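To begin, one chain is listed below as structure tokens, in the form predicted on its own.
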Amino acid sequence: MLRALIFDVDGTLADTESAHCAAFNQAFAEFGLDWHWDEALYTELLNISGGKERLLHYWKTTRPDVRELDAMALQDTVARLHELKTAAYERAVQDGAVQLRPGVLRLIESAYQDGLRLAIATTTSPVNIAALLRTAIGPDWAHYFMVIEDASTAQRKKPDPQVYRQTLERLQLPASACLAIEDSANGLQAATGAGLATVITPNSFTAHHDFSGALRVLPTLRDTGIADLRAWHAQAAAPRPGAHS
């Protein structure tokens, strides 16, 4: 029986990635760097979960000047860049640059009213989550979610399943009683690695990913209701014909 929905944030609840990319570029300019991430490069960099991890990966693999910094200076620089990026992203969200994806708010409200437990399992920062959902849902956005696991609580980023395992532990539910909703291959791998049946809603940055193993792949959640999720979850839990008990 379905008892909880667990949502990813970036790309799943909202099309945030264009705003994130623009915020990174603004941070680079503020810091005096001549770096620029276009959409194609950023799409590739999204294979690395976590903003700081993405910065470090890019710097180490494409910018030879990283060798000029010692480890502490490198970490400090990445941390400062990420602070500037987070501030730029917050401003963009407050200015209305990011909207919830079609059907998301209706599904959250319906699930809450239906008595399902709701949770967030993401590798983004608490500041980014609050900026997005405070603007999109309102100041009381957090009351919808029984559990929020994020970059501050799960150190190992997706595709590692840590954030989902911690979410399940705090929900005090088995994976078999929950559905994950994701948008990327890394998210799918993290969720299924924790034993979760997973519904995927790709976006323009993740449409090319391999979603083998997903319970459903949907363009949006616009036409998806709680009854649909319950039915799909029941199908996933049902024993396959010919399976031995």
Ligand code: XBP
Given for the second form:
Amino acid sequence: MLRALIFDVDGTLADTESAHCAAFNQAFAEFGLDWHWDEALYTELLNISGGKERLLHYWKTTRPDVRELDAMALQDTVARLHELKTAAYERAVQDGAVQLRPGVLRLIESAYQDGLRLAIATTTSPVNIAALLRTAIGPDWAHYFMVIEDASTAQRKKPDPQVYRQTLERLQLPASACLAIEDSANGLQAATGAGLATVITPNSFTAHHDFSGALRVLPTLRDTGIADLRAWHAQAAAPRPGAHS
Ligand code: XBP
Ligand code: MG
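Could you drop in the structure for the form predicted in complex with xylulose-1,5-bisphosphate? We only have the form predicted on its own so far.
Full complex below, order starting with the chain above.
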């Protein structure tokens, strides 16, 4: 019996990654760095979940100067760059740079009315969640979500299942009673790693990813209703013919 939906944020609730990429580039300029991430490079860098982890990975793999910095200086600079980036992203979202993907708000509202528990499991920062959902839903957006797990509560980033395991603990539900909704291979691995059946809605940054193991891969949630999710979840839960129960 489906009891809860667990939503990823970036790429799933909204196509946010172009705005994230622009915010990273704005932070580089503000900090006086000649770094620039175009969409092709950013698509690669998205294999690393978490903005700080992505920055450190880029620096260590592309900039020989990184060897001259000690670890503390490296971490401090990454933290400062990420602060600038998060501020730039928050401004862009507040200025309307990002909209929820089609069908997302309707699904959240109908799931809530249908008595399903709703949760968010993301590797992004809490500031970004609030900026996106306050702008898209309104100041009372948080009342829809019983649980929110994000970069501030789950240190190990997707594909590590930590953020989903912590979400399930706080929902007080088994994975078998829930569905995850994701957009990326890292997100799928994190959710399935926590035992969750997962619906994937890819986007331009993740369309090439391997989604083996997904319950469904849909171009959009525009035509998906709660009844569909309940039916797919029941199919996933039903014993496979020939499977030893
Ligand atoms: C996607 C991410 C995040 C964002 C950038 O998160 O990996 O790092 O790209 O946001 P999700 P931060 O799990 O919602 O798909 O800079 O705050 O990390
Ligand atoms: Mg995502």
